[in-house]
Structure formats: C-alpha cells, structure tokens
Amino acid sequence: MSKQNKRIVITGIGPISSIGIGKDAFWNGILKQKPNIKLEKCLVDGELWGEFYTHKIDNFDISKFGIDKDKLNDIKEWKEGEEIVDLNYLIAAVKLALDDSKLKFDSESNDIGLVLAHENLGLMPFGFKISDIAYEMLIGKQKKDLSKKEFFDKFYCKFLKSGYDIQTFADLFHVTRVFNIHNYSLFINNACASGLYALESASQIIKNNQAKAVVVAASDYPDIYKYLWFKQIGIYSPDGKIRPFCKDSNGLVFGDGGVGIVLEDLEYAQRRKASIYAEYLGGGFDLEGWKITVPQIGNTSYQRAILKALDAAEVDKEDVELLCPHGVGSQPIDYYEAKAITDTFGNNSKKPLITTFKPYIGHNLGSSALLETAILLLSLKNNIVPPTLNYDSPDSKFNLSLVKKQLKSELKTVMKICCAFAGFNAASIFRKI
C-alpha cells in the first residue's frame, strides 16, 4: 500500500497522573471527578522557598511496572545516583502503552519507534544542582583569593557532564535503550503543543515505512523554577483551580505526570488483530511566531492549523462531535482560543460539544495535549463527554458553551487543539472505527 493510502491507528494508551496510573484507574479518575491537588512546598535548607498548588501523584514506584531492572540501574549509574522523575514517568508510561496494545518489545528487530516530548527534560534538577554548587563556591569555602578563571574552572568541571546531560538526546536513548528500539526514534519540543506535533511525526514515520508501530510518549514534572517565572508573568492560579474560559479565570495549575500512545499502521494492527481505539485522521500545524508567552490576538494562526486539520482529515467541520481544547484558564489565551472557535464552528454551537480537561488532571506543560488526547480517546471508546470542572462562571465575551454535566453521546469524530508558548498552534482529529 502507497503511504498516502496507508492509515494510522492507536492501539494503546499508558497514562500516569494525578487522578490515576494506567487507563483504567485514570478513566475511573476522570468519572469520579475528584482531582487530586495538594500544596507543594518547596525549602532550601529548611527556608521555605516557596509554596504553589499543584495536581500531584501520589506513591509513583517505577520498580513496580516490570521494567528491566538492569536497564534501570544502568540509568540510575549514568544519572551519578539521581532519580530524573519525569524521565521514570516517560519509562513507565511507554510500558503501559506497550503492555496495553499488546506489542511484543523483547526482540531486538520489533519494528517499533518512538517519539518523545517534554518541554525541558533535566533542565530543573540540572538548575537546582549548579545553584548548589554555585552557592557552596561562593560562601567561602575556597580561597578568598581565587581568580575569576580558577573559578570558572573549578565550577565548570563540577556540573560539565550533567550539562552534557540535559541534551535531549540522551534520555531519548534511555528510552529506546530500555525497549529495545532501534527504528526512527525522534525527540520533540514544541512547547505544550508537543504531544499533537509528535503523534503527526509518529503517523509520518509508519507511512515511511520507517516502523510498523510508533510509541509517542510524552511527560512533565513541574518545578518551583517554572511556577517562579509563571507567578512573575501572573498566569498561576493561586487558589489551586483551574476555570477555563470563566469570568473569575486567575490562572494555571500544574500537573504531575506524562503518557504513552502507541500508533500503528492499521493492516498491521488487524493482522495481529489489534483492539483499535481510534483512527488518527490527521493534524494541523501553524506557528504564529510572534511572542514567546502572549498570543496575537486577532492573528488568524490558530484558526488556520483547525482548518488545516480538517483538510488532512478529509472532515467537514459539522463531522467533529467533541472538541477539546487547551483551556489553561488564563484570560488572554481563554480569549484567543475562544474566538479561533468560534470563527471556526460559530458561537455558541451545539456542534460541537466543547469540554476541557486540566481541571482534572492539572497543566502538563510539554505533555498536556498528549495526556488530554488520552482523555479524549477514552471519551471516544466508551462514548462519555465529561465535563468542564470549575465551570461556574462562564464569561459570555468568549461565546462558548461547555460541557457542564457528564453526558452519554454517541461519538465517531473528535478534536484536540492547543495553542502553546511562542505559537506553536495544532490540531488532531480522530475517528472511531
């Protein structure tokens, strides 16, 4: 078959959040409607530094997802003895994409690759040890008479290979070491955006005859450094809840954890007769590129990567039954969302049914579109639209209806959008089979 008539599926889901570990356990979470949020403080030799709400897992253990061991102790060897938690949760969400689609990993010709994304991989325990280190040079403990060129030795040679190893490309082998994957492997930053620019990579890739199987897996374990710089720019709620699109919207809440996906060429899903949560139809992708943290409003970018969706989908805009979109619950990116919407489907439509799902799981950053495309595939499966959490006081200048209540719907056709940092704008849609 031609790639341009080669379809892609997704055959396995592998969620680790707040709300729950595993598909089932997060499907439960999302139902039950009870997110997880707790107070994160953070001290620096017993001085509180500072304290911000957060969605937090509880008792993640990666001993516990039937991992290699070896493999693990081989990463831990590599990190000097430090556990790199966002990198464990990209493991084990790869695991329980695999385990969940059934795909054999264990030979060393398995004919899977794999994409990652996270915003900044390492970056914060990489920050947290130069200001260690920086701050132990500095308070006396060398000669008072150092130059500044013995110092910039001495502190460059302390922190040369942890630098070294904040590259992307290390984690990525990592990954690709623990599953034995030897195909086209790829690593992505396009901001929260990521997920949905990976799952276009991932579909590429299989049409290329690359890789019959494709894990895209994504994570992010937000620091005090990132809720620093988001309190300073006044986008981090303070109370710890998230209203997208709502009159009282005050910010963005962080959420632990990541996912896994594993797409497929679907021949080759059915020949190992494969369960099929969805079609993957397609994606969309403009880069506004105007400003790193503020949207343009009134720029057209976001408006066209859903229009360049549905043309790569081969979808009427009246197909699409759900749509999800970013809904970070901050004023200006509620408002330039909305309106992308809303010149897109209308205001205030019926079609379709628009709900948000951060307010259950928290901002995953890098990881938020992947993990809430997981949602949205769940959503699709078991024909459920939950609702739209803190939605209580919806601002009629977006001209957006949301999902208050949970509802039974008989869904064939969904959307995910995301409009992230410097304007990475994207769109995905997929299709039950």
The other form holds:
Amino acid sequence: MSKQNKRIVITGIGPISSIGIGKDAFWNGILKQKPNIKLEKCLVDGELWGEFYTHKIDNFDISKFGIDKDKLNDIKEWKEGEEIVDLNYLIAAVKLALDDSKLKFDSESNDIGLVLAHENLGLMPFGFKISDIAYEMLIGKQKKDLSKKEFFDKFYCKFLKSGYDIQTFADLFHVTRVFNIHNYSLFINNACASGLYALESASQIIKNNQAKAVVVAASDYPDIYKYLWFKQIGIYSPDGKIRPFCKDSNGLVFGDGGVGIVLEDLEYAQRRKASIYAEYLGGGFDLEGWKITVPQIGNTSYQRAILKALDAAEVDKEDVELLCPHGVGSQPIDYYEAKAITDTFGNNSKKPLITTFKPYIGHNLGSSALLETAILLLSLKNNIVPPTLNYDSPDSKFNLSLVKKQLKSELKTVMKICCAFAGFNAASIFRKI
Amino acid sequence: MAKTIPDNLEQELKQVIANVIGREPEELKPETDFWKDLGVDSIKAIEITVAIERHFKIAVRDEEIPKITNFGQAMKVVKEALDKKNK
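Can I get the form predicted together with the partner chain as well, since the one above is the form predicted alone?
What follows is the entire complex, opening with the chain shown before.
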C-alpha cells in the first residue's frame, strides 16, 4: 500500500491521572466527575516555601506496573538514587498503553516506534540540586577565602552530569531500553501541544514505513518552580478551580499525570484483530511565534491550524461532532480560543458539541493535549460526552456554549485542539471505524 | 543609522491606545488606571500591546504586558523598547 493511502488507527490507551490510573479507572473517574484536588505544600528545611492546589495522583508506585525491575534500578542508579516522578509516569503510561493494545512483541527486540513528549523533564531535581549545592558552598562548610575560579571549578563540577542529563535524549534512551525498542524514536517538546505534535509524528513514522506501530507517551509533573512562575504571570487559579470560558475564570490549576497511546497501521491492526478506538485522520499545525506566554489576540494562527487539520483529514467542518479545546480558564487564552472556534465553525447552532476536560484532571502541561485526547477517544468509543465541570457562569463574550450535563450521543468524528505557549497551535481529528 | 524617539511620542501613543479601547486620547492622563477607569481587561491589554508593537515597530517583552496599567507605564515600556532598539 502506498504511503498516502495508509490509514492509522488507535489500539491502546494507557492514562495516568489524578482521577484514575489505567483506562477503566480513568474513564470511571471521568464519569464520577470527582476531581482529586489537593493543596500541595513544598517545604525546604521544614519551612514552607510555597503551596498550591493541584490535581494530585495518590499512591503511584512504578513497581506495580509489571516493568523489569533491573531496568528501573538502572535508571535510578543513573539518576544517582533519585526517583524522577514524571519519568516513571512516562514508563508506566507506555506499559499501560501497550498492555491495552495487546500488541505482541519480541521481549528482546521489536519494531515498535516511540515518541515521547514532555516540556522539561528533570528540571525540578536539577533546580533543587543547584540550589542545595550553592547554599552549602556559599554559606555552609566552605572556606571563605575561596577564589572565584576555585568556586566555579567546584560548583560546576558538582552538577556537570545532572546538567547534561536534563537533555531529553537521555530519558528517551531510558524508556526505549525498558521496552527494548530499537526502532525509530523521537522526543519532542511543543509545550502544551506536544501530544498532538507527537501523534502526527507517530502517524508519519508509520506512513513512512519506519514502524508498524508507535507508542506515543507524554507526562508531566507540575512542581513549585512552575507554580511560582505561573503565579507570577497571573494565570494560576488561587482557589484551585479551573472554569473554562466563564465570567469568573481566574486561571489554571496543575494536574499530575501522563498517558500512552498506541498508533498502528490499520491493516496490521486488523490482521492481529486488534480492538480499534478510532482512526487518526490527521492533524493541523501552525506556529504563531509572537510571545511565549500570551497569544496574540486577533491573530488567525489558531484557526489556520484547525483548518489545516480539516484539510489533512479530508473532513468537512460540519462533520465534527465533538470538539475539545484547550480550555485553561484564563481570560485571554479562552478568548483567543473561542474566536478561533467561532471563526472556523460559525455561530453556536453550527458549532459541534464542545466540552473541556481540564476541570477533571487539571492542566497536565506538556502531556495535557494527549491526556485529554485519551478522554476524547473514550468518549467517542462509549458515545458519552462528559460535561465541562465548573461551567457555572458562561461568559457571553466567548460566544460558546459548552456541554453542561453528561450526554449520550452517537459520535463518529471528534477533534482535539490546543493553543500552547509560544504559539504552538494544533488540531487533531479522529473518526470511529 | 539609529532612529530617535519621535518628538510626538506621547501623542502618538495616546492615539494608538485610544483607538484600541474606543476612547478619546485626552482621557489618557499619566495616572489614569486603564483597568479601573477605562474598562481595560487582560484581553484588551494584549490588543494594546499588539497595536503598540505594530505602530512603533518594537517588541514588548511578555512580562511587560501586565505592567501596562496606566499611560505613564505604557510610556515607560515604549521608551525602553525604543531605546533598546536604537542602541
């Protein structure tokens, strides 16, 4: 079959989130509509440094996922004894997705591909390490007559390896090694839109005959550094409630988690009688490239991404039945997003059903688009549209009407869209087979 | 050759901002609070930034946008950006 004619389907989903780990628990959590929001406290030497609300995963234990312990220990040793939570989320998400896909592969070597996505894996331990070392060297036990050169020599030598290790290729190496993946692999970072870029990349890997199946996995573990920055730029909800497209929306709330999704060549999936969630019809991508933290109100980049997706998927806009926007609950971002949706689909009567999932699981940052895609795929499979939680004061300036109560609806074509930091605008379309 | 800061910067800036928020330039006193007195919100603040950047051909840093809360602050941000550009 030619590259262009290859059809790509999804056969495995492995979500990890504050409302459930594993496909079934995750979906049940969505249906129960009970977010697990906790007040996270960060202590330094017993003193409170900061606190913030977050959708918290309780009782995550990487040893419970049936993953090779020696390889997990290898990672721990490489990380000098530190447990990197979001790396573990990535590994667990890949395992859950592979298990769900029931893909059979050689335990020593296989031809599955891997695409990972994360914004800044390893940043927090690196930051803490630098802070601790600097503190000890400047104020602690060191001699006061330390020359600047001596200080620089000693200071930098303390974290040479850690600094090098925050590069993403090392973690791509660790995850591929856990699963004996030796085929094409990729680690990407397009901020919150990483997951949708990763899906497209995985699709291209299959279309280009580099692999029959590719796991896309993403995770994020929001921490105090990110919180302090988000608070500083004024987009973190002080009361821990994400209210997308509302009059009283006051920002986002982080959420722990990750997800793995398996993409396969349709023919390959059918031959092995795989259960298919949906076909990935295509994606559209546009980079606004104005500012890192704010979208340019009035710019049509986001609409272009949506239109490119419709074009790539060969889908008429009228055929999109359910749309899941980024929905962060920040006024300018919501406004930017609402305008792109209205400009594309028209006024309310012409729009698809619209619902958002961040109020369930928080903002999972680099993994958010992929984790929300998992909910969208389960909605598609189950013909259920989860409502947008906290949608109590819709703001007419957005000209949107979101789903307020759970709906049963025969769904065929759904779309996930995301407008990320730095202007990475993305849209992906899925169809039930 | 480096461009200088326009002599009529204040008037030009007032006109640019007034056009975005639908007010008269005379309403923009140095101490006028854009948000409290003129109904500017986080969305309009971005529109003002876009208009300022286009008119003066400057780049305003992300973290400067929330600081543009009155005309005095807007002048400061624009002057600094022009100075940086003209160096």
